[in-house]
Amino acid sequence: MSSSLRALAEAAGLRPVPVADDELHAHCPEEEFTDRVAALAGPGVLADLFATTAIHRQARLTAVLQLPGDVSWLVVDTTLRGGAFQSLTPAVHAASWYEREIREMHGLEPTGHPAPAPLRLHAWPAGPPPMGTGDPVAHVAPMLSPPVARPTIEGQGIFQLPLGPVRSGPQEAAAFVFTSGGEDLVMVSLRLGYKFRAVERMAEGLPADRALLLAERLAGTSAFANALAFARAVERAAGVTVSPAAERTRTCLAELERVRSHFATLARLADATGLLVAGAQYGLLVEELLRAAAALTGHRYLRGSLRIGGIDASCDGPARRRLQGLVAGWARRAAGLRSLLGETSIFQDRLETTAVLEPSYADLHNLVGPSGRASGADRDSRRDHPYAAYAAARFAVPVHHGGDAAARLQVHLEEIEASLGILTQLLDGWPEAGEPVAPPQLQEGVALGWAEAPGGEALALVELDAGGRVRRWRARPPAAVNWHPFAHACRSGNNLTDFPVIEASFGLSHAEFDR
């Protein structure tokens, strides 16, 4: 364990206790929590902030932090005596949406928050909040008073254009209101939460292996990565060891999911700019990745392949040789399509200076994944917090500073190349599989799990009881972070016809946010 994060925590007045080689936990009094976390989030990164209310007599706040260059994580919690807490948002902007979520999901008031409007629950019945005490599913009551008013801009020639929540094509449910003076996007208001499922609450009391099914269903496009973060949290909490062969297989499946997701993002981006042939070519690659996943695991989106303590997908000699041939073919075709996109000036012109997220602005939100790395955020949990078999792989983490759609395109293109390189390395040096491992006996514990999903860092904090059942599961997928600055990017000198390009370049998941 690096001493940097421990020293930072101690300098902030905390007494961190190691629960693993790369995880520290610390508790502090309620009146000190905001100041302590703010002091840590200055040099560090606030990766998550959430509440727990339904399973304990008193509400609890938990912050998860990391320090660039340190492999460890720091989990800081406090117990609340009442139904309110001092807002962290005035000092740490990245806390804003976390605290708004705490307010609507748990009924705890962030005192001093500058704009505590709902994020997802626009018409929740009066009564217990989804993650608070009581049964939110069985509760039936009149709906809340009219939805929160959107900000408006008035003036000569200003009009508003609604889009969604139901839209044509594969896009998920979300409502956007464009404020325009003709062509320019003056302001964009978005509303998510139309398919809120309360999966974290549904997991409470379930055996860990059954709760894993919920983790796989946060979002189809990142089913494996989000489930892997959950499984690793359970394994770390219960002290379960995973075999090297299983870790290698997990890494390969995670990279297959990343490549497929990135190909899908590029297909949407090509379609949004009118490059239908390129879109079709990327769509063909997506279908081939889905079929390869089905051949390996029995499911096109890799569901059912993970299990607590191991993996249910086998990658024997013939399967590896087939996959090696496919990976080599995908690499050649991806390189060819990348060259064609780079030589198409009309395509490049549509992306350059579109939806700019300056590194300074992106840094306020602690952006993750390709969206963050396109705005200068040099973070990738595969490299910074190695897990599974990533420590044995050599790969570059692409970072650009343009912050526009063109920079996000380049990150996706370079990550595809890096992921195919990881697959080649792991398939070339595969160890012999060991004997089948019996299902582990789980025990009481709490721990953090993480994985680098296609959209960025996915976190899961799991608390187990003595019988291996889930007391609390906090899921923080990448979309929970990256939706925050999206509206700002839309209005940074763009016009109405740019929106399909903007949306495709970010590749954000609605389902991950609507968990």
Given for the second form:
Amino acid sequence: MSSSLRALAEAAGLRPVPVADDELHAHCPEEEFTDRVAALAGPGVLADLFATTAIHRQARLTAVLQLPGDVSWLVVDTTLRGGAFQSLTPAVHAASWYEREIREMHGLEPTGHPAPAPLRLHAWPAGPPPMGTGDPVAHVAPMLSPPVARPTIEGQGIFQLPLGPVRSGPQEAAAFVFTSGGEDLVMVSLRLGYKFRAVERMAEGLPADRALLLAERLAGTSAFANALAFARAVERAAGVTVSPAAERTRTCLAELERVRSHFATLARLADATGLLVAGAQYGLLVEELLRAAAALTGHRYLRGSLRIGGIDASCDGPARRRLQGLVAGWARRAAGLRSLLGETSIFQDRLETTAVLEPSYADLHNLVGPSGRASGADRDSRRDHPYAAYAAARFAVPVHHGGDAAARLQVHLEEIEASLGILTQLLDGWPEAGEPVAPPQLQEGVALGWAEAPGGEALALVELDAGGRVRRWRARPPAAVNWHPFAHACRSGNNLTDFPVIEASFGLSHAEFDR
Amino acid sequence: MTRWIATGLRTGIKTTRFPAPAGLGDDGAPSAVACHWRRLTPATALAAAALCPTTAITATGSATSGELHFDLGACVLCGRCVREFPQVFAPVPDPRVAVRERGRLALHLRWDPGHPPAPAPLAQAAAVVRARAARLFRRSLHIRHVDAGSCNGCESELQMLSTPYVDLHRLGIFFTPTPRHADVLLVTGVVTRNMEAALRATYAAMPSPKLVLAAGVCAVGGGSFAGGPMTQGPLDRCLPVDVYIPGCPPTPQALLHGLLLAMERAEDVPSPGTEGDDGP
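Having seen the form predicted on its own, can you show the form predicted in complex with its partner chain?
Then the entire complex follows, led off by the chain already shown.
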């Protein structure tokens, strides 16, 4: 299977070296990097692009690619001699935000980028960029040139309406500027990065099992999936094997998190349309899922159960029967609510043709997760790059092509059914007693880890030093991809009052994006 | 629409009493960790401090003399000390963990040659209990929430406060969309550089008297992000804090206790150290 991505890489002039059955690494000179990656990103998918800068080491650029129908990942990297590199954005649109991030975080200049304005830093004082300390080469580049002016629209009756960063209810901090002529939403400008905590930088130099705590706190509502991507990267880098029983437990917990997160998205969507009974019903389900998680692992958001090399959660007979009963009950209630939502025309009317993201746009941005699958992007890392125990489970990956809020709703509804189905299949084999997880001996290495988070594919590339400490952790959670086309989706003939529906239908995490 | 009404009615009353009777709360999710200090040996203290990923357990000294500082305001509830030293550290299921004084979340122990460990008296910080303000808010409280840089775990739990299981509104507590109507500023997350200005502006826009709640270990003590390059640290470095609610994230029941404490409708009960030797 892996021959096709490999053949493509070889055709592009790279010499890929397999580091695992499903992971190829290739190195190329700086001058060739942009052309080679651009050639691969045509038939393939650019999943990530990032820089690594560290003390007394030359800056490096790394691209992660995949090819539909191929289980392999391809990691291409290059070493930079100076503080600039040739921008990939004119050839590959999806690279745009990655390069803006590289510029503001590492101080490396993407030459030829059409609009390299900062993404996440506000009023950052002159000085070293937050992710680039100690690299004398990177510091040659000035920190930030004056920001590129944001596009504005002028005209009679056109006004701007700011929202955030302090929101009306208990929501995450983010700011939006709406341009409107009264009712219609002409343009939305995003201002993100309010929650930038420099999680990746804080992990550098920590032993892997301590950095795992940070991975669990990258985003609370997708804590398990992001931590699983990190743990898997560490395990693959250090050659640690995980027992089939632990893989099964990880799969069950990951699906529990997905169901809970999807129910929460539906609760917010119902509340945004004023359907309060539906909001309360989904809210009940979310709370029950959180309590079930606490009963299994001692934490409502599944923190603390994941270990490098295993997992600490078990389910004895009575607990398993209780959980099986709960899963059956959730499935029954989810089906009932789904049929009710389908009959509620005032709800459906708010969603149909709202915030349309055309399939061509999903392709352009390599969209992941439910938002991508609602716009025809048939990608799901559980099926495309099987990990944990997903190869043993049967599940459907729903794909719709409407690209509107109604299609996103549909994908969420069908994924809940699929995930509860996976739980039903795997719960029978859930080990009765947890296995003791001895801290594995870690060694030097680099590897990619991934997991399908509720919002889509979460990637982690981890570089360990000889002592098992994290030299670099690159986290690319799904929201890092899916925020990119959000503003475009807002423009498709929507009204100001549609914004809560739009926001809820995408269900994008700010903590994941800001990091 | 009638089917929705029927669905709602059929569900019945789901609201849990506060404090929840055993088994009906947050299903075993601990709200804190307690230290059975009588069973602590100097060797355990030093080993536990080495194990703790934050500054919740810090220890200095040797087998004969030294000190241990145990601070719930820095504990991310990772459970490592509980797993490794279950005879000393125990999970606390009681959600009533919020306090008015930051120091009440901490325990300081000393051991000297020939003496068992004993808690050292903490310097009492001046009590910042604004009793009059709290009395004003006894019947009803309007909350302005600011996410100053959280992981979204705390927001998720705050959203759970409005679900039928908790139903905040029955207690006269509401979230308000404007600082002008707010009695209390509820802050989640470690204060990031990018959010500091918005946080201060929100506080300034609120009318007096006003209270400030730090919800979650990031706001209380920095949590996993204490000392980060992009953070301004815990909330009380920026604003005067009236109630601290530890937890990562605090459960809905723990948040409720913090809010009721701010309204003087609940007791300030916690103690991070357990004197009894009845064991976990």
